[in-house]
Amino acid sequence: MTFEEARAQLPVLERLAYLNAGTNGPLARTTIEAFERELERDLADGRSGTGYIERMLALREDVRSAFAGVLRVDPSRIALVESTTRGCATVLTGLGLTAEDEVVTTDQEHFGLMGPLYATGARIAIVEADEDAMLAAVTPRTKLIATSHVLWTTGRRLDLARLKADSGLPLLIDGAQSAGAIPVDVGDIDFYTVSAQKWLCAPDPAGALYVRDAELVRVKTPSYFSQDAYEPTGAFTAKEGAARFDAGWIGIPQLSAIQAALATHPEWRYERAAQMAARCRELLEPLVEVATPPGHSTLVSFRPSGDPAELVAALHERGVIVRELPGRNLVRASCGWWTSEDDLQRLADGVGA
């Protein structure tokens, strides 16, 4: 598949110069066809019987295969969850950590991370987003290192297989802006979020959580899809592998409508995302300041000279869609494999009026 022929598969791109996939991503024809096909099924054949909930079941698997192939493992490690924060809230309410526990992260996370944490009651240790500041928090109370891939603020990438090796502690990652945008490897880490509304341009709600050993987290919110088998008591087994974790229900469309977007994405998208990037901070570094460290992610975050808001929204206006941190003095670009060096070029050219 080529670039143009790729590219022509997201609407959008006719008329905005779209760098937001960070918040979300755009929606392929693909995608939408296959939710309205699925819709028009059920406003003719209704939602029931056998063939029906079969069909259903089978789709959650062909979901769950496909998110394991973006993070090359397993499916039975795969649990399908509506976003990254549920994920990141499966994950420490599972590991039921108490007050007398600490957990070690950054003061660059996302609330979807922030938000779990925090309700944990655990003590959270805030430390600058560097892997020597971090390993350096670590204490003998330390039961969990949690954060993202990617920084959603500066789109710097942290080494986890560093983090791991030197910790020896379990990882639980926001890769809300990672996954679908550069090659993952989760290698040791032990808990990974997918938010497949971003980089892999899928309707939302729409994401899964990568459990590396289940055994070590119990289910503490459990689904009808979590069990194999249940007592009138509420008693239940719990499936092997990462399935005991999958949130609820998910419609026919919505899976049909997933398993689109994620087939939509071409064999070199990575490499491209990349370039693109790149190219993004060579035209911004003349006209801003540049957060984001060279070769890190696919975003690329910047420090206008004005106000950051009143940037964005004269962006808008020339059709040019990228987002403000609030807070942060900084404005962020998201370049993915559909970009365009038009895009790009329209982009600074806003920037330097």
The other form holds:
Number of protein chains: 2
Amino acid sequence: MTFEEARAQLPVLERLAYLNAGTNGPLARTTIEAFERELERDLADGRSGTGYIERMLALREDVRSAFAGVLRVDPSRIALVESTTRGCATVLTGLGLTAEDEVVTTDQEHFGLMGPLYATGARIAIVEADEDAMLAAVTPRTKLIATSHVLWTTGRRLDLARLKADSGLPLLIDGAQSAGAIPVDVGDIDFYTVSAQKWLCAPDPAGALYVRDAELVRVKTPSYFSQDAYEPTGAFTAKEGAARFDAGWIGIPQLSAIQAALATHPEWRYERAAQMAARCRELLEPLVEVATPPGHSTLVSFRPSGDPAELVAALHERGVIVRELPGRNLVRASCGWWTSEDDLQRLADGVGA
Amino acid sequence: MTFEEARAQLPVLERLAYLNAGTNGPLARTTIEAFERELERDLADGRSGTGYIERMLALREDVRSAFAGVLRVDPSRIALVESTTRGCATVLTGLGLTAEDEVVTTDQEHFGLMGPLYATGARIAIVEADEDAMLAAVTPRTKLIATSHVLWTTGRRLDLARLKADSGLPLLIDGAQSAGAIPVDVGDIDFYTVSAQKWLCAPDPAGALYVRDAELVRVKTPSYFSQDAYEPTGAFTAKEGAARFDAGWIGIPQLSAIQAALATHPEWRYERAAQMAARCRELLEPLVEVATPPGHSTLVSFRPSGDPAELVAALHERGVIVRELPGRNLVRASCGWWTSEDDLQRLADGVGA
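Show the form predicted in complex with a further copy of the same chain, please, the one above being the form predicted alone.
Time for the whole complex; same chain goes first.
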């Protein structure tokens, strides 16, 4: 697939320099076609019967396998959850943390991780988003390191293999800004949760949770999909592997659209996205202070000379879509494999104006 | 709106005697149009920017109000959750039950209640789905009565006002088979969770949770929508009222479709649904043993003379859609306001054949 062919799947790019996959990615025509085809079928044929349920269950496994393909892991280690927030909550509630336990995290995490982490009642050690600082914060009471792979704020990428190897601790990773954007190697990581509506360009919300060993986590909020069999007491035989953490029903239209979305990405996606992020920083560096370290991710966060919100609004007027990071005095551009030189020129022209 | 006009909204009824709203309701053309309109907009315009987020937030409040209208309560007591399973889990995890606490429930509950209840670790007293038996099971250690309003198996309706008044305990009610099917008066009930994809004919999954007093329940799995403000530690200021229990992001297409679906129901819906359920039982009683007590709900469960699965398959061949209740030797027909005399005759003809 050529760049032009691949990009042509995404109609929003015909008009806008859409640089906000870090919030929600551009949608492909085939994704929406899959969604609408199944909505029409539900409308005409109804949503029940043995065949309907079997088809829904088969589609769940297809989608599970597609997520496994993104993370290059076995599908038996993938749970279907609708968001990284749910993925984090599933692990954090299931670990049974108490006020005696400590969790090391950074000062750059999204509420989707921090909210559920705070709710566990564990002691939280918050440090700079830096491997040395994080490892130094580990104590004998530390039960978990919970952090992003790519920080949603600055776009810095953490060295997860080092955090794992040097701490020996379980790692819970928020992959909202990594999966689909950069190659991910889960290696020995225990828990890795991803969004699909961002870099994987799926309908919102959609996501998955990788769990290396399902036996290490209790199922605290089981769904019907968590079990193979249950007794009148609610006692249940958990499904094999990570499927026991499936969050709940996903409609056939949504499943079909996720499946279609995950099939739209060309083989060269990571190389090109990295190139475009590098090009973005090259164009912006003469104009503003770029906060993202080079070579880390597909986000390019920068500190404008004026008010970030005003700049985002002015760029929007020019058809350039980026976002502000409130309270941090940063504007963030998201560069995907679909990003063109022209998109970036439009951004630079707007920032320079 | 006449019966013919109202029924004409639901294309599946043109061909099928669709009697399975207890699983998923028939969809209206306007519901799918709203869904597709917003999918097309997302495709063409992208899914971000201040205006986009503001519109999404406003739609959430519209949908919250629409659910509040179904339950005739204040919208401040409604949380948006995607399923009754999530609604039950939200309350059960938030109550902080321990192994010292007891919960009274029935032997006729769905796994969506029983799974999360079992996962709390509380002692579960399981009794016959009968008000006397339930009240007799209450002990000084009982912290909660958790049950369905209408049992998904037999269609029996429980007297919630009596359970509340005579026990004085908090009640958690699974309203999957009641909301949209029969008039619901939450009265003094503490927690009441509803499905929207069943009797309210919304896309799947969709639902809500009524919480009378949000201060009585901890937010154990907060979403971004749970808070008005948060600190780097994850400590957060919970939203006023039940919105703090909102489960997470819902896409604009889905929100628009839920809103459209909740607007399709005629004023006379409850009267007509009750009439059609009575008519259904009248037609079936000469043929099979009807398990549902008269006047209780819009479900009509019956014990066929032969194998239930075979009967369901044979009815499907005739274009009559009902479901089996595995392990209970029951077949269940769901009668909505949209059900016609002809639908019921087709069912009776198939059962009698």
